[in-house]
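The chain below stands alone and is given in structure tokens; this is the form predicted alone.
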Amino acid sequence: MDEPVGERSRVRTVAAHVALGGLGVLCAFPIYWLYATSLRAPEDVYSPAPLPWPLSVQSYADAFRVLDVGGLLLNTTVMAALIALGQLLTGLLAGYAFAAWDFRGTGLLYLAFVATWLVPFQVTMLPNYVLLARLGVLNTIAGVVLPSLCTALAVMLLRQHVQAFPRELLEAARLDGRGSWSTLWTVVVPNLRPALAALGILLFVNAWNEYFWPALVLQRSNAVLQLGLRSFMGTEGNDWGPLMATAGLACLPVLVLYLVLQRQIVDGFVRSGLR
């Protein structure tokens, strides 16, 4: 006899769940063993164990006493933050001109513009660092953020929000007086609530994780907390310890980000295809 259609289904349930259950372990074990080696006492940093014991909390007091953990953390945060501010704004400004205004050469300029995403990096990399030589801004938080205000990313994610925005309620508002302006912050932006949360923490976790950039013009310091790894780096080998506990350290703040922001996260990945 067939196997009923319902059992067919709770097994097929049962194993997609198994399967994203294991994959999801298998995602996270490296931060656990992040974590887990960080906890380690100096001696047994090396160990295979699964478990730290016993716990040890002298790595990080290791990484407190080299670094100024809560100074780094600081410039870390102000900036990524004005970083992801920046690319929200530039983004969602053209996203909404390329998706709610018609005007000549639209599709020719967007492209221009998407095709940015596609110049490497080291590219643009030389011609920004004598840029920001001549502003006398190198080797501050400032050069870093002034380059990545603006991201293709951000303007083809949103404009793809605009465009499914109902049109029906942009063309109520301007039979109601408002302009453009007005428009898009007390009409378009209310609505697009998740949507911006979803591209901002992206943005954030992006700015949060760059390295290269911030040590091209920040090469003199450890202003950020991605340089202050270098500290614990050397040509005779790593000091684990430290190292792994001022890494935890550094995904902190982005795993509390995505914590309290989790709903309008899922929320706009979902809507995202809905018109």
The other form holds:
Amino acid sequence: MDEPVGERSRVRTVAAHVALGGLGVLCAFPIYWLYATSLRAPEDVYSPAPLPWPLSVQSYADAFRVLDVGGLLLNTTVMAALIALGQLLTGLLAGYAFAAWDFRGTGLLYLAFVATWLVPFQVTMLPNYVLLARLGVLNTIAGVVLPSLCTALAVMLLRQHVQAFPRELLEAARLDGRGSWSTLWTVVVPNLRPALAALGILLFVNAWNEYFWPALVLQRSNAVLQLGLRSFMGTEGNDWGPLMATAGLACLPVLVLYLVLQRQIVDGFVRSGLR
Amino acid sequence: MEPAADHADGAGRARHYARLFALPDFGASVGRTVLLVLALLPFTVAVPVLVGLLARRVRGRAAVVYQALVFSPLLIAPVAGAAVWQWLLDPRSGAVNQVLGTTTNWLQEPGPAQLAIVVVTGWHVLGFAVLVVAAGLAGIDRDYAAAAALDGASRWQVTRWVTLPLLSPTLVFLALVTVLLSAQWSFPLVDTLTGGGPSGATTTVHYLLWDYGFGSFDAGLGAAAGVIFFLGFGVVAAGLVALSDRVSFHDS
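If the structure you just shared is the form predicted alone, then what does the corresponding form predicted in complex with its partner chain look like?
Time for the whole complex; same chain goes first.
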């Protein structure tokens, strides 16, 4: 849309900058404070100074002394990657089937997928736990991954994306003599790559940040980073320095991943908008 | 687990429901869960739409930076987020009280504790909703707005009568997600920050179940709760899906 060039328009643009900038700072402040606290010297932890000075890595040293941070990082990464890939694959297949085909019972089946959202984790975890115990995969990463291989979120979002996909292209692929399987991988997936990347990152982050299910399955405690945090929380009060350091470490890989891939995600949204 | 209840007849099964409804605080926790959902809707629908519309006026590097900042809390693990908020809300040396000039004991008083849970949960999920709205807006063909503008529609009219209706499937999706997941989003925060307290003020149904049912690995109670959840949320979700089919415009 062409912007009318004028005083009013400029004022509104400035207002938009102020509103979005203010909201952004508000959202990011707790994260800044997390790292600021983790970098203060132990005697300065309670300091209200906005800048942590002098810098100190003592909190990180304490965290590394108590926890096997490297091992936890590896475990958490493997777990989150497997879950995200599984959810992306099942979501793609189901979303494509729902959007591209009309078959008897589509609505009912789709409702069944959505319905998996109706039953919260607090209800399904016990049956899942018993099942995993029978399968003998408790206390393994596989035990954490298995019940998480399909999510309604991925199915719903990918169904929407395939639905918005031009039908003529699917028709053209069919007239070219492509089967559904090859249409999916050679026509739909390449065109959905931005959406798939964005969703994949979202799913990875969700899996990375999962806390209660790993806590239940991996009872030989502290096998993933999120569980390590509890080491520094106490009823008498928290050990803020190492707690913030471990929290910072638990969040760092995801933040870095986002910083590296953000351009691609944003480009993806822009490109799909200009389609 | 209860071996006796496993071969229960109808009356035995009904007993699980009776025990569920008889849980202390059951009705109040349902009410609090509904309130939580309503209080979170501004964070998951209203503010993201506002951000999405405002973001169209901002171009280039600045837009990327703002988006990154608003999105960043989503990347923080709930437990890590809970830890830093516990620190920010600390009554004596927490940053929130120092900035506001108050001495509120945020997590130990019922009202402030409820507000804290809503705000921290909202802080966490805002980025997700903003991203979904951005994707929805990006998927809207700009030709419609351009055509309306050519016909003499003002910016506000274009937004109200062209953009928002085309965005409605996204909005219904966000409302659905909020209804179904609010209590789960806030669950790790409730567990870490307030433990359901003070005096039950932040105990949602989910937390109640966790506290009573699964603390004791009580399968019967959990199954009864599962059915109730399924029916209750099912009605709401079916309503929203029906609504979305009625208001949706697909421009393909």
